[in-house]
Amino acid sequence: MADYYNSDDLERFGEVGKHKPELFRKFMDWYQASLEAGALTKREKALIGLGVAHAIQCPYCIDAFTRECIAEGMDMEHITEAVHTASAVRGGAALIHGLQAGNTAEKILL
């Protein structure tokens, strides 16, 4: 089987808007505005994006935000810390759902 994700597709992202360009334009305007510096710097937003990209396991986002982090002057130490932080949050979120399973099991087993 060929690779499910093709890294070349990242460069073709604009094609997503082919059939609904007005919606795609609105998304891109919002997306780009959200990444501009504000209370947070572009550098901080790049790290947030990288962490979220790992948490949602989007290879395209990982590529894009890794590049953005490097462009913002970060190195593998920064990138690795962001990945570990995202992984820890995601792992904690999975663990806390153990309470949900416990609640359901108690209802069924009582």
The other form holds:
Amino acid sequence: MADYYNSDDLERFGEVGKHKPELFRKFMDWYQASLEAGALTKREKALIGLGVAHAIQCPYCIDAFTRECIAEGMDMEHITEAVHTASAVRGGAALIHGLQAGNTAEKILL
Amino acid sequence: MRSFDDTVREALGGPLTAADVAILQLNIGYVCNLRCKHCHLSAGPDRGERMSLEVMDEALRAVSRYGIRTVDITGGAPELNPYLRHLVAGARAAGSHVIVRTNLTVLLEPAMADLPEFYRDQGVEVVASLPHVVGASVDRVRGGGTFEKSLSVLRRLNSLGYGKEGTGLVLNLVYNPPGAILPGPQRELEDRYRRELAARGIVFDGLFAFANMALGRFREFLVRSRGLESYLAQVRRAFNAATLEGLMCRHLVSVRWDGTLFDCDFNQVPGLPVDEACPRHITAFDPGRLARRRIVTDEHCFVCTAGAGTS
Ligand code: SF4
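Alternative state: the form predicted in complex with the partner chain, after the form predicted on its own:
Every chain and every other molecule in the complex is listed next, the one we just looked at coming first.
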């Protein structure tokens, strides 16, 4: 795994913009604007980010959003609840596809 | 790895030097009623270092002789030095602006009952540390119950006019990140403090966001959690040459409890006094020479120059 995921790479994110700077700039502008406080507070957005980070299992995002949650004054209790919420939604999403399996089975079973 | 000194030389074309001695900062002792996890001085109830009346009077002589504009009193908890009132009154009588840095909770001790009124009467500027507006976060760093106690003292200061417009009584707050991360933008933090404290009936003038200094108890934590290297790498990456101009060491001299002179409070921890070309004790205070001195720097200085700067 060490070759694929290196924690130092988080700080090198900007290098992704090397070959297509204008696209990267657009992404960064959008990313930053999305995370600014609006109708939702920065704290709420940090929790959403943490939840999504776990659902997509991105180690970089988990690192970044855990820091963000801590900067927002949250602790492991908040973080763990957010992880459970993300995991529960993920689990539920898998589970509801059981209906599809059922539909298919119904179609083909004698 | 490039030293702080080399990094500064590259940015400024020369070494870091003082600009003036506008402020005399007096650390009047390392004793404190709290034992905060981020304290760079490892202050606590068990520390015995304390500035004597003799050293204090030497400092007051220097203040009035050289017309020092601001006297900035810190600790530990400076309130636990029995001569604090003498120092404040002396500095005010010499015409200086006086700042006292407080952890707030110490003002709940019985012996301090009338200290806030004394501060008000002397026109002292209060700089109070309140590391977060989330109570659990403060209690984790400073000990259970600290947040609510701090708020009660802030309300008391407000009731005396502190932080209120038109009174001239300045109340500034200090934020520290709750761990090995750098502070977010000061402006945003200040807005949040203002909103959340207003909801609890508290007002204040301004907020300073200080990064945690990789010294003392906080450094011990970093070593224990094996995070020292990554924290130092983080602050190095965040080096911002624009902070050099306003570094506190360029505008103040810090006096240790025993009268030794330092470029700042942080340099007291590794025991790095002012450059040897200058007199190094308050008894030989010489602002002419100190105002032109070279600043003694080390790796920990990167914390001061990270992001928007810390000092
Ligand atoms: S640690 Fe002290 S000497 Fe170093 S930059 Fe900060 S204020 Fe200046």
